[in-house]
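Just the one chain here, the form predicted alone, laid out as structure tokens.
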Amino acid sequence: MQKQLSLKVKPQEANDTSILIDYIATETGKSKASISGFYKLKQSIDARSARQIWINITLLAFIDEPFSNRPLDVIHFKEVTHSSKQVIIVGAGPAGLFAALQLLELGIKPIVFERGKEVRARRRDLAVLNKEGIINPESNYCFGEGGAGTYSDGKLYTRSNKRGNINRILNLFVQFGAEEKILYEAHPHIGTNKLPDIITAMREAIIGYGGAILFEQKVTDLLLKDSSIIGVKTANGVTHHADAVILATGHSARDIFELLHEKQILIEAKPFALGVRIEHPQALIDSIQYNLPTSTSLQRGEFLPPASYSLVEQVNGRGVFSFCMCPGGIIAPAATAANELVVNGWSPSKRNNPYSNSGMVVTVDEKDAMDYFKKQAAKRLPLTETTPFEAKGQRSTDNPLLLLQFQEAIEQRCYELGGGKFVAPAQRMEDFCVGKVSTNFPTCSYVPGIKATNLGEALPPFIQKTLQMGFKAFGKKMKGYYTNEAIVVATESRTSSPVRIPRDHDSLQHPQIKNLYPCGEGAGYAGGIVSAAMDGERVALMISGTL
């Protein structure tokens, strides 16, 4: 007999097989000897009670019959070396890789072009960026094999359950080497230290079944004929042809957006969110979320994971919210050019660093960007004049690159304030909220270093004021969150793409260009690893005619 049970156990009991079998025996009225085994279906933490933290577990027990391991939906791929149909995929992030795997399953040959390097070589470029402040614009935290997610945590939680089969995506990760716990944890996470091996296994499968992945091959042009795309051209001048092209370039491929605009291929400005990354001591977040005394940081113990949080507030009709929360994590430089400053966060699989960081961002739309540029122009010119950009119509509400230009302007200003080499402007939290330049800082995880400054010199006033009010509101929701022990680091600006590449709802093709399939986070149709992977699969299915 197999029986599904829901248990509420203490943290120290949650991973003790003998204790869980005791619970199963009690719940079913069976002897322990009759229970051959079990596996978990769901697991989550309930920290609402100040007295006791609980772990909620749903499991499947095997009683009076042999135990069977969790069934995995193993995906079988087809040999495609001589496939009559080929699809070019631009970008080897989650959308591109999962599109390629889906095409292999369907018997179609994927040819993936990635501007960056494979994961191991990419790691060396990240070390140079962190330690020496020198960036490779084609190989960094955003560009390279696996995309932005490879070296920025590997969070697999998503609310996008209508976009595709989440369990299928998680099963594929397990098939390529992820731990099975991602199948039952409420907020699954792989970790930056483990993702490279998984991404490498995916690459080897794609190549092994006859597909291709070409690294350091930047796509610089799209080949069009009679309103259809027939291939791409790379930076080395070589042209490549295929039956369809999937654009899965990620949220930071500004050159692709500019290329589309130059070729008069329809793109649209898309609202996004911009703000800062905030870092607390992990022990402080643990004490707040787990109701622990702040003076006893070790009380969380080995049985509970580092605590996380999710915060959202409406401030004068504008949303401010936490983004990409990294317990036990590190802040990293995520820029893609030498004169811009972007910060992001990541955690190793054990989440065992002494810091907790999260993006804290504010929604931004076209009106915000226009107002910002007008105010910047007014500081430099008489009110009757316009900036050259405005005169040419480059920064107006009919410009699809408007929000991209706004994002870029803030990043460049932050780089200037930091003084170069990706040193980040920063303030303590309470100092930020009263406009005071901090005189010193607690230890910070950001390796390139931080510089005390007034972030109001970098952030537009509406973002600064919204964050100030948001931090105070969050301090009321999480007692102890609003503190000068926290560091505010600018700027967190790559939350999502500031451009959308439109596509037809039914065919998923670009409305102007036949066989061109915008895909994933960079095109505006996903927000994270799993949702991007599902979108990649969906596009591949559409190309095959099986969706």
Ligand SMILES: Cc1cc2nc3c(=O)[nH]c(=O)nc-3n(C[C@H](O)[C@H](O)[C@H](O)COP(=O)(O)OP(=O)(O)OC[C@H]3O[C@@H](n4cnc5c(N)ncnc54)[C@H](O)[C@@H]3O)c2cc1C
Second form
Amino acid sequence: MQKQLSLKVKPQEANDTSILIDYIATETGKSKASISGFYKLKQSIDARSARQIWINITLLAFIDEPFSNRPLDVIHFKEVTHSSKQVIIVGAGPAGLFAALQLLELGIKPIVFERGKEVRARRRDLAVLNKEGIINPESNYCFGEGGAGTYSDGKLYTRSNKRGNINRILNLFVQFGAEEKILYEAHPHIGTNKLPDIITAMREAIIGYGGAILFEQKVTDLLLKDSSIIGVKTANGVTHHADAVILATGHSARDIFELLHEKQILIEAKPFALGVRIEHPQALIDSIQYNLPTSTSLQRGEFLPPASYSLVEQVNGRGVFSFCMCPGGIIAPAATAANELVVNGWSPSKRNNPYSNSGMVVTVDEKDAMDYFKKQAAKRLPLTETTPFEAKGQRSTDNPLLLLQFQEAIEQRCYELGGGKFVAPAQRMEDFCVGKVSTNFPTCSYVPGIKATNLGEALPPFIQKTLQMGFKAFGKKMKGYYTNEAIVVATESRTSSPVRIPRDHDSLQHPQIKNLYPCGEGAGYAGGIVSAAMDGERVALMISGTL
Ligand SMILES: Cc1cc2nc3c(=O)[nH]c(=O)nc-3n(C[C@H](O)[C@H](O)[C@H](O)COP(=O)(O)OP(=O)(O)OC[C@H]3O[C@@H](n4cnc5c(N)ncnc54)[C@H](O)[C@@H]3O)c2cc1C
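Can you return the structure of this protein in the form predicted in complex with the ligand rather than the form predicted alone?
Entire complex below, previous chain first.
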């Protein structure tokens, strides 16, 4: 007999097989000897009670019958070397890779062009960026094999459950080497140290079945005939032809947005969010979330994971929210060019760093960007012949790159304020809220270093003020969150794409260009690893005619 049971256990019991078997025996009235095994279906933490933290587990127990392992839906791929249909995929991020795997399953040959390097070589560029403050604009935290998702926290949680089959994506991650626990944990994550092997296994499958992944091959042009795309041109001047092109270049490929605009291929400005990354001591976040006595030493014990949080508030009609929270994580320099400062966060699978970081961002729309540029222009008067167009506040509201230019302007201002080499401007949280330059800092995980500044010199007032009010409001929701022990680091600006590449709702093709499939986060159809992967699969299914 197989029986599904829901248990509420203490943290130290949750991974102890013999204790769980005791529980199963008690719940079912069967002897321990009759229970051949179990596997978990769901697991989540309930920390609402101040007295006891509980772990809720749903499991499938095997009683009076042999145990059988969790059935994994293994996906089988087809040999595509001689496939009559070929699809070019631009970008080897989650959208591009999962599109390629889906095409393989359907017997269509994927040819992936990736501007960055393969995952191991990419790691060396990240080391140089962190230690020497030198960026490779083609190989960094956003560009390279696996895309922005590779050297990340690898959180696999998404709310976009209507956009595709989340379980299928998680199963595929397990098929390529992720731990099975991502299939039952409420907030699964993989970790920076484990993702590269998984991405490598995906690449080996794509190549092994006859597809191709070409590294250090930046796509610089789209080959159009009449109103169809017939291929792409790469930076070395070589042209490549295919039946369809999936454009999965992510939110940081500004040159692709510019190329589309230049070629008069329709793109649209898309509201996004911008702000800062906050770093607290992990022990403080643990003490708040797990109701522990405040302490700077780690107190949650070995059975609970480092605590996380998710915060959202409306301040004067504007949203401010936490984004991509990394418990036990590190703040990373996530820029893609030499003169811009962008931060994001990652964590290893154990999440065992003593820091907790999270993006704290404010929604931004076109009107905000227009107002910002107008104020900048007013400050810089008198204007001269050589004053850049945008500094004169002459942007029109139908400029699809307006929000991208706003994002870029803030990033560049933050770089200047940090003084170069990716040193990030920063303030303690309470100092930030009163506009005081901090005199010192607690240890910060951001390797290139932080510099005490007034972030109001970089962030537009509407963002600064909304964050200030947001932090205070969050401090009421989470007692202890609003503290000068927290560091505010600028700027968290690559939260989602500031541009949308439109596509037809039914065919998923660009409305003007036949066989061009905008895909993933950069095109505006995903926000995170899993949703980008699902979008990649969706587009591949559409191309094969099976959606
Ligand atoms: C540090 C960090 C941590 C993150 N943590 C998480 C997390 O824990 N969980 C989560 O869900 N999300 C996380 N994200 C966001 C997540 O990585 C993205 O949402 C996701 O990767 C988007 O997938 P994508 O395939 O659409 O685009 P991307 O991952 O951005 O991939 C686009 C790819 O296209 C390539 N490319 C761009 N232009 C060209 C060109 N012209 N020619 C050829 N190739 C090109 C790029 O090099 C890149 O590899 C994190 C991001 C960062 C930077």
